[in-house]
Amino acid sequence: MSSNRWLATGNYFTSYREEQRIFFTSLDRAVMGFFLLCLFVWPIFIDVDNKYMLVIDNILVAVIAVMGLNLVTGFAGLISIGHAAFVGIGAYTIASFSRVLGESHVLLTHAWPVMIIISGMVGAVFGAIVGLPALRLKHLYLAIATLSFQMIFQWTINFMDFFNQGQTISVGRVAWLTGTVSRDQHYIFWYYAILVFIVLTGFSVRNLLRTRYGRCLVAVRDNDRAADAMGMHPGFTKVYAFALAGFLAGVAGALNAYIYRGVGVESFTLHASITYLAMAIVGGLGTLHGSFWGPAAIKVLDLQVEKLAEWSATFLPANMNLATALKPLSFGLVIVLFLMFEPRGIANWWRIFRSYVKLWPFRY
């Protein structure tokens, strides 16, 4: 590297150390400052109406749950189509001790830190257990076994009276420094919460895979049995992938009991997972910075796809609900866009702006 931080020209790296920095250059970290001090401070100059910062919440939330997706197919090249049911695990963790202790008890409206940790952690273990098929099976029988986990999952929160049969359960109003979070507050405060959880995980995913475990889940993507003659644990590496991907679901989960102060099946379903592979695929697998490409991208269409469907309700038939077909249209086409012409997906066209701003204004 070039002895001034600040003007450096190219990665010439003398050590693995230097290597394994987070950030190449001080510009590269001067700017992530930046950009971290705007996230904390717009909503401080700019009035955002509840239902856009709902969908802001929403994107947040999504991006930790998808961090968690694309560890376990994006890096360790596992297919899983039941995220949202670890997802749903987090959330229903949540509300059982809302059913247990009442939706206002102390610990889930003054500890809520610690009550969305330990829903992680049951994340965690269903994560390593629905992980252990991987130890034998792979592709498209993952898939499968992943596809039955939601069904169970489904199954159990429908039948069970402890759950109200898939029905709201409500979860209490959380209580900070100031005292009990008012509702015109609700989700002004649940942004800055989300944010500190998401820079938390993003910054330690990001040092997860400078280390050798991070290593080990893309020379087991790329092929296990390599991995295993180098000496790696492919077994230890899949389950260890879904335990890691349960965990942040569970935390995604718990976060999304709390934005909606209750807790229902119809949030958790197949759809759902579909959606959350669907966010990954479209902002990249196997890049940490397509974990917050990609919620955005799906959630900012279905709301333009919302717009289209009131704009279009002024001139069209009573009876014709075109948002009901717009919606699984555009959801799908895009999907097969991205497949198609860009299966890299937005954080490709992230990496061709940095090499472009990077090299201007020579071509090459």
Given for the second form:
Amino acid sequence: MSSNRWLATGNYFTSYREEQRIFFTSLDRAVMGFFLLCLFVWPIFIDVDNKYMLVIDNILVAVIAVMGLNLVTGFAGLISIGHAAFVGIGAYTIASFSRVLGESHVLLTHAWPVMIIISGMVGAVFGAIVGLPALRLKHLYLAIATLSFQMIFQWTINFMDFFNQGQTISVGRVAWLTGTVSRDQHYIFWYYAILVFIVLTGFSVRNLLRTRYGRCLVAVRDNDRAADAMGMHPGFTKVYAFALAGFLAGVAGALNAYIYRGVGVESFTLHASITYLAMAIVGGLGTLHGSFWGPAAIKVLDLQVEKLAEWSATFLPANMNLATALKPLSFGLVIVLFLMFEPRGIANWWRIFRSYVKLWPFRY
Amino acid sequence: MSYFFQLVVSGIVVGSIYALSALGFVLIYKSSRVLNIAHGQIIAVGAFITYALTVWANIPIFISLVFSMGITFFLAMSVERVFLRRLIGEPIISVIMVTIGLMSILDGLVYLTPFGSENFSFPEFLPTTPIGFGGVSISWTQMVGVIITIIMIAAFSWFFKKSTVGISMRAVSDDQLASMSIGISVPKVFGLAWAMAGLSAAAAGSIIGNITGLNFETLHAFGIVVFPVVILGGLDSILGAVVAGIIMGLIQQFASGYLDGNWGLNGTGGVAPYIILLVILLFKPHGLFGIHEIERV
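We have the form predicted on its own; now please give the form predicted together with its partner chain.
Below is the whole assembly, all chains and molecules, this chain first.
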């Protein structure tokens, strides 16, 4: 644990246990700890506008959702074009409680961590159900099956009175030890709440990938028949991957519901599913830290495009709305350019950067 | 009873449009194994080009349809050349995502034009009184649409059965390596498959535009609706696309004809194809006519 990995000339592992450690050196652990501390402390020193805090919250929620998508699509190799529906199921679990119990029931406002976990579990159940066709379907047929689920979900929400036909269902303000979280504290409060969830899920996913079950996912992605021959159970693994993805998506959905203090179907459409996929791809499929880069990149891009459109509105005729055109255009260009020139995503840049720093001042 | 037959007729009309939309989709998948999610956008662009040529350039509608088919032919071919040629051999997800990116780009480009925000409709060039027989009526536009669809599908079938290019396309879809070794240029065939898909998309778009009016949202929604159709028919079967198109059209019309308004249901026409699709996939994982791939470790 003590040797400095940055100075080492190679790997000198003598056991698998050693190779599978999360932190190779004490320095690594210290750096990670310091980084986490910074994440928790920075809002105290830097004052952020509520508008930008909302963007940060959004990015973090998307990180949780994309982590789930990365498990099912990146690690288990099952393309899911219905991830927003899982996120929606999490959000609508909260919404159903709000519909039945009233929007400011004690369960919703005081026991919100429990509610978020429950939403995750509901998401997991739906994930497992949607994953069932994966027992028989493969590749594109499975992708389309998840797309069907997305369509059925949208229809159900849009045409059921219980879900207010897709209109906003409001959720009450939550309470914390200090009392009800006020309006200007709302986003900063949820920043901390989501951060805790991200740290928890991030570490559990990282740990999962070290275990038998995590490596099973990768084996099934690479070749499910070979995995079957090695004694794994591909069918079970696929269903279980979908259930895990559903859980993370459900948590993300519940958080989304709490941040916006309401649930509406427009955040969980096919377009949102595609955006999640794009985030996973831009971040880097099959890497854990890719799930952090992707959402950040896409959301920041969105913000910049909006700014550009606002700026251009000052000299363009009023009937030309550049934002509606530029958003899909830039989004599409980013996806296509990444796939053509950097299919391994931003995670790969990070890898290149790390090896550059490690070897500096030498080239190799 | 005449209500039933009316539903059958409109189901066949809708279904034949689905079949024509799905045709281009299947062409691309069959030769190059690419799931083209941007197909709806190509359909919309084809329709808009036809409209622009007919109304803004005052060309007779059938000639502008031919022109528009020609333009989308080269448009789709260049799309393949620029975006998809470099991705041959990449994993499935990359290819799907490129077409998703393409979809977004085309969306953005269309929103830059007036077609993105306004609705247009084709000028009436056919008699407006519907043809009626025995209580069942069908409008002239629908009739002509069905006839064009039948002609197109027949032409495509002939093309694949008899012409040298069509046979080489079938060869490529069967075995790329073998067809390469007998001198077929595989990239050229890929480009041609996209071009033909673009051509059929323009025809489909113009027909839809004539029946429902030109609305970007409606038109590109066809790109999503074709999924249940092609999956039901099996991704790589042209016959499957036609049969499944008709089946899905009938299902949709029957669902919205008989279910909507009863038991508090609404808009079932949009969702019934997906439910039926899931049920069918449980029993036939490769669709009705799809080839069951043999996988080896």
